[in-house]
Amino acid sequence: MTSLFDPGLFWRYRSVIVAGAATTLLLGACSVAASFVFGLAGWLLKASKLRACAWAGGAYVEALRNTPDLLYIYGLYFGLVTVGVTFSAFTSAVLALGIQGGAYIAEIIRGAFTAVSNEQRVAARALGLKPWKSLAYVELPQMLRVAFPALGNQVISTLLGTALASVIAVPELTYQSQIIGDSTYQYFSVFSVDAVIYLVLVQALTRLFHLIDHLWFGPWRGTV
């Protein structure tokens, strides 16, 4: 009779599990990078004075924030094949997570931008700063201070979202756990290990973001 939990399972399959965790981190990093690109583009479109661009940016943000990631993973990997466009499973997952994550980042950037008072922009212009210098030296540091906690949460959300890539056989942590479970029938054991690894990764990221926030933005937040 198979026991509910096998404490030796991690050690026996450590190379497979570690490889899956490494793929998860790589997939997460690439997806986060893509989401920042899409997020910046979405924010610029939504903030545009051109009505068509603003409408497109708004439609992108609202549509992507209100539909599940899995739809885009399936759509990019399986749907585009019908029109002759083929992406690898890894690329499809990166694009899907990046496109949807970008919608949230666009809103985070928008909120941070509006948090900077217009008087400071006017003062920067009065001092002779060009718009790009005002953005770089006056607005951006304040925007980062406001946006950093939310951006950290979004990075963690994207990392956890990489588990969805298992449905198209990206060999990340959840997929590798499924394979081990199929071969050993120790599903409770393997997914318990899976959960612990995700927990460790998220806690490590959380502490890293907290440290960066404390060291970089602490003086502005009134902390030591």
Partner chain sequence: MERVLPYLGLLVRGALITLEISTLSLACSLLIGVLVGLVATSRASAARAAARVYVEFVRSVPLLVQIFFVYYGLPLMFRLNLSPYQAATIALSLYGGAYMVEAVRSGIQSVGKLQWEAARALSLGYWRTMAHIVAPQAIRVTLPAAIGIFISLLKGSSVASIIGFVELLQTAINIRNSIFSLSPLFVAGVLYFLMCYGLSRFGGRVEARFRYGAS
Contents of the next structure:
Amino acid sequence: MTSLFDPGLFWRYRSVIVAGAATTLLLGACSVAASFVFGLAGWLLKASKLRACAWAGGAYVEALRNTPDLLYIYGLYFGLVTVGVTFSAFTSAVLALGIQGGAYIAEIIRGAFTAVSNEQRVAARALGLKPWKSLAYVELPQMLRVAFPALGNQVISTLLGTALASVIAVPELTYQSQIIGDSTYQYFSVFSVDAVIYLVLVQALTRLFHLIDHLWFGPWRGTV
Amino acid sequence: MTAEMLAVDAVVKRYGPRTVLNGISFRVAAGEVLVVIGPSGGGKSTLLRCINGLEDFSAGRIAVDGLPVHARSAGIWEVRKRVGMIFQHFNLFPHLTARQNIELAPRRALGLPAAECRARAEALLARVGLAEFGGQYPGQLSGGQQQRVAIARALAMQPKLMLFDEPTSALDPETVGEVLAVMKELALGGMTMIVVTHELNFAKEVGDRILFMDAGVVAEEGPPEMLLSRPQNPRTRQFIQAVL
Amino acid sequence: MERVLPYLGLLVRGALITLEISTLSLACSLLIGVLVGLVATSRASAARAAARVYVEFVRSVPLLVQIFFVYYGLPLMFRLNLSPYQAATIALSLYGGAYMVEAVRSGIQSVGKLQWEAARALSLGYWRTMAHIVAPQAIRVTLPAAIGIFISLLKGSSVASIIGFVELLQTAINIRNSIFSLSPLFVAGVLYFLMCYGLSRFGGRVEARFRYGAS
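Mind sharing the form predicted together with the partner chain? What's above is the form predicted on its own.
Following is the full complex, with the preceding chain placed first.
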């Protein structure tokens, strides 16, 4: 079965694989950051009292949740050229993953906001804390706790989405795997390794999020 | 000459078709402890929330320490700095320790330096008998302890008037006493208090005046000895007999 | 925008292809989900562990990588040839199947223990209980989740374009390459939106009916 799985492959191409994984992480981090920015903006828009803003926010969320990521990756990289806008492949990927993730994050924030009891706001107001201060010091921390698991899942989802950037030749892990596969024809080996690396990254992140959740939010729950 | 701390004049509040406050009027002098009793749905909670602008009202006037109360105005924040409120379900901030709960408003609403806020918090924790509990989260405290922290939190803003909305109704009987003790100490110290409660013993011991509220108005008012033992209004009599 | 008009028919055809492969994959996912779901709730711990490994793997690896693995990798292992359509369907079925396992598991677990005990008291065997008592109630949780998975498959099918399967997205890209306009991508987006949003509204109504129907 040496023709099927070649462990030596891993070693020979190690620098390419590591570089690919590093790019994946970098792309993932940038996309996650972008998705939080878009998500916050989307939530604020949708929650606005102005009807035009609320509609725009709602349209953003529904449009992005019901269309595929790949559409935006192509659209931003190839499509916008036709109207005179050029983005690099990396930027296109970050923006595409950012707006996609943002739509889900906007909804997560919305859910967390309604989950925070209104009486908390009332108490803050009674103490003389104006709305912005109440939001910053009382509501957001509680929203973060409620939203944390869902946000963690969304971060992982965005990280997995970075694989799509390979189609516009961003040199992340899956792209490098394709290159290696094309030159060695050891597709089974190379995509196995590819999959395992993602698996390890995701599992590590999941454990990390559980740990943070336990350490940061644990004491709040008290002894009950 | 005692100053007037609170003036409520013909206040009307409607929730859709229901009229919760029906032209209610009364005064509270500085240093006075007013106990408000009455059947549920009589508008007691709503009244308290109108006083510090948490709820708006449709007609009438409210003035706290001379300041007019309009829920939507910018001036309401000045009113709220003078009025402290204690809720039935404590409403402590679960993500902050007891000490941080107390420090938050002086620090962020008044802009006082951190050291002074901490000093105030420590003093108040000691005053309500929770000196060693500063580092605990609300989730780790009993109901009575949480309510005492809530009182300390309100006191941190150095209010002139304190509103208590059924402060012991959600507590186990064993812990009711510790909260009432703190409230009694506050009253003896000269704090102006309005207490909505079913604890008629507290009313007798600590109250200067009792207001019986029914159907959105003051049905009867008077000193505890009179109102509780010789109520004039049949509704009052009915209510007291049902509670005792 | 007008330059894309003659191509609308092609785009609609692409949408139908997307719909077709997604439906087929959904059916296979359902099969996989039910089989593995039953395994996942069984009493054999090895079987449960295997089911968990499958689900964790699919959820921790990008869909694209799974498609590449099936299209490029499996043929080497089994010495067969797979067309892009076949590989995509297999990969999407395995992908949807893992989420279906969760949906089926939640559905089965939503039926309280008391029901099982009542069934046992009536001397209904495991399979009879499953078929007549558990399944009809499990559907109330599983069906809305299945609709969500269907939507994911509709979006996921676009990834199959990368191995050469011509569905809606690839059709739009091809048209774009010949007329150099953003419009085909925009129209494709609208078509995806109509399919997915329509389904999610339908799913919402199904969920509401289950909630207000006989409990």
